[in-house]
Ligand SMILES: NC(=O)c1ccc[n+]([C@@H]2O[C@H](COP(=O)([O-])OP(=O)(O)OC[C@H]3O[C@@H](n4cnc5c(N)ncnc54)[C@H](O)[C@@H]3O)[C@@H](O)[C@H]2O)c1
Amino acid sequence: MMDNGLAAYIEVKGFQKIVIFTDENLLSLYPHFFDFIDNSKKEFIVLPRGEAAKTLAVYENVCMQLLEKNIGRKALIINWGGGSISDFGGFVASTYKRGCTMVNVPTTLLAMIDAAIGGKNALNVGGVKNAAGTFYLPDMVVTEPSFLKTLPQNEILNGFGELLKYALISNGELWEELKNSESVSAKGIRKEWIDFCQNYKESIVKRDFYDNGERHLLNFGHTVGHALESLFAPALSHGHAVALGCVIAAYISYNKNFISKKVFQEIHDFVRKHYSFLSLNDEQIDAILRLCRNDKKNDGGSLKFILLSKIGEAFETDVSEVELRAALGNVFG
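For the sequence I just pasted, show me its structure by itself in the form predicted together with this ligand.
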């Protein structure tokens, strides 16, 4: 691991207590990662793996542990893991004793380029994803791409769907690089790509922290992506669903004459090469339309979509159900 500045940050800030949220998996893969922090100062709190951490029951249990360990609001909370850990830990950090300083140390590609950036934290309630959440920024995000070496291939592909999204909405050069890569692997993920996505997201978040306008652009591929994810959970990962959602959004962009057929075809072929494709029947298309109608970005009845005006540039607009149905039928029919 490189010197990532975390030791110096802790030293300068003078934290007396440091609570590290993580899971068994990270602890067994990287048992010495936090050896630089004195044992008398640090407390590990081990959470259930993945989405299972993001519940009110785990939240209450963890708050009880913090109270028993006498953790005050001047402690530092470190969220060490994937997006589930940063979503959960961010929620705790923003609410425990009305807020503690937190640092994110993301270990999945998805968390490095997306979940650990931008200050959205959440728990699931009654099976509804991210039903309770806060906006609360980490003081620092520590990025160690070498964590990706141990990440399973399906988790690499999960993050890669978001990487594809960033390339299409904001960076034609990144898209060219992705397009020309033969395969998706941890080794092939370049640090510059991660830096670019983080900087791009941070710049948008700075201008629209509470997600009232420009931040919507980050939802490219997500309107249909979320619907597919709900319909095919748990078989379809978030990033896989987003990659398929990008193809639909690209198709609508082409159908409305914003991008050429050639550009749509390139996006389609790229996603088809790296992800398994879907074949949808009429009932499934109806279900997707229903789910899109309920998407959080839609108000007043119209379907809000992020489309491409060209590679590297996106905008928000209304899309009719007829247009969406045609896209789903043509791409996945």
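Moving on from the form predicted together with this ligand, kindly provide the form predicted on its own as a structure.
The next block holds one chain only.
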């Protein structure tokens, strides 16, 4: 399953050292994927799985390993794995010796359509997701959909939450296709869905790389989603949390008369069909509000939210804590 484009790129660039960040699961499933790289040039660094990799402690440990292996700034870093590896590996590549070349090889649906695209890299700090981060683009992203065949169902659903987001903010036809799909499975994920999400995100990133305006739209469902993920990790995956966050954003959109009750109900029912809902008490709602205050989009004390004006069209606006509390209580209370 070696990608000829990646092999040709490495040969042309002539890297003397290639560091591959991955996890044990991938190494056991695809032990020969990087056999085309000479053993004398490559080093594997195995990271903890999931969000456990994205900590300052792991970052320091990995940097120490790179120093001990005499890895210079002209080395290539390959992030081979899911979204957490793209986030973490990108952070390392952008900061180690002030920047190394990197390539992303995403292996999950979430990484293929979101985390590996766009140059955002991050660590979690103090229980706040992606509190420390950089903007740093990979030289290339190698997408191999056959990786999806070995993903467990919960990981397909993890990526599907981001796919839902793309449909709701930018593509009514995609929403109709998702809404009419009976089940969510690796076999049912279409290559054209992946291509659309990648192209859409890349087009926005090209216009707003540093996330000062239009790129905020990609955070639909994420303000509450990140708070839920931080509060209930590791039981709640990123995509599950984002899907629930989409329901909250849709409810606020309905409550502020931007979309109809019918549209909100369709979104609510679709997410409930594929994901379990939460039952939140007042203490948990208070915690979610505290976490939402730390969202990077906030400015001057107000909560910045991405809401829907219709299916396929979104915009940014202020939402009060009273409105957010009411939404959480009505949907998950």
